[in-house]
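In the block that follows, a single chain appears as structure tokens, in the form predicted alone.
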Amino acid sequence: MSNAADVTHLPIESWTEDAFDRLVATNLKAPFFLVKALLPLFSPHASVILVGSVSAFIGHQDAAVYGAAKAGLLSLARGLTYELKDRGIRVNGLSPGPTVTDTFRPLGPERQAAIYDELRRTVPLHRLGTTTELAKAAVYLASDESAYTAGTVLRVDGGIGELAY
């Protein structure tokens, strides 16, 4: 499963070519070659999990560099389904929404508050995913339960990247 992410937000004024280099680095280039890297050890049968996001799927304030990275995350999934299919490797991509995680608690208790409560508004679901939630989501994924289950998106989002808000 490739889960790492640079999550800069900024608006398009403030992009720099190395920061945009730098988080397709990351959210794109480094699952692909790890992916690459990790072949000869891939069993036949493997599962690969590319971690996405719903701003693949939405747009929203500041998250045009972000999400068309993590588009192409998703449809590197496809692709590589594609690819790897006659190795009998399955791909396919988890796209969480909101989610309660660490990544807002450097900027302190009440701005990550703010933050959780103004995204909270935006899930139709009217909550925040939890990291318990999207690891079951990727057992699935990575079980033989999903045997069938091949270049494909599964969104647990709260159904943010399929209702308006």
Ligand SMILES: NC(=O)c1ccc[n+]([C@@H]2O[C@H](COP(=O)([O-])OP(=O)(O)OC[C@H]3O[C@@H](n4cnc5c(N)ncnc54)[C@H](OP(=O)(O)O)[C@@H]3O)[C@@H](O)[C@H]2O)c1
Contents of the next structure:
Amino acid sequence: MSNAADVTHLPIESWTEDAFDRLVATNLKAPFFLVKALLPLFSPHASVILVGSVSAFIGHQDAAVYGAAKAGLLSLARGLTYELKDRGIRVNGLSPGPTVTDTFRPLGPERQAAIYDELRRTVPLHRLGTTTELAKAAVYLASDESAYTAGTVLRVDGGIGELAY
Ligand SMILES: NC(=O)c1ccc[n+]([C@@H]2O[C@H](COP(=O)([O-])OP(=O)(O)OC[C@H]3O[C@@H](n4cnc5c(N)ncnc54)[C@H](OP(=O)(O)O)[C@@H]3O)[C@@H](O)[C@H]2O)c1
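Given the form predicted alone, corresponding form predicted in complex with this ligand:
Once more the chain from above appears, this time first in line as the rest of the complex follows.
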């Protein structure tokens, strides 16, 4: 599973070329070369999970670069599955919506709570997801329970990527 990400969100005026390259290197290039490096180790029924984001599907504040890199990553699930299908390797995307993690912790508890309130208002299911819910989806994709699921994206996002609010 490729889960690490540069979660920088900035308005267009604030992006430098270095920051852009760093985000794309972390969120798109690194997962691709990670899969490449691991090819000799994959078993015939390996399942690769690329963690994307709802930002690949919807526009929102300061997320143009992050969303574009995540869209590219989720596209890799299709392209790599096609390329690796005859070796029995499946690649799928897992696309979280707003989820409670450590990502906003550095901003302090008050700012974090304000951001969560703001996000909650955008989610059709009226709440943020939990890491346990994401983990259960990852276990499904990693296991043979999803043996007929290949090259697609499982959205665990409270409906934010699909539903009007
Ligand atoms: N939380 C959400 O609401 C949400 C929504 C949609 C998608 N996602 C996606 O879900 C995944 C997990 O998100 P999260 O909320 O857990 O994010 P997070 O708390 O910000 O954690 C990101 C992780 O990525 C690691 N990382 C960042 N840059 C790296 C690099 N260059 N090399 C190695 N590791 C690096 C960080 O390591 P350090 O701590 O050492 O820097 C950290 O462990 C990400 O792919 C994110 O895009 C999250």
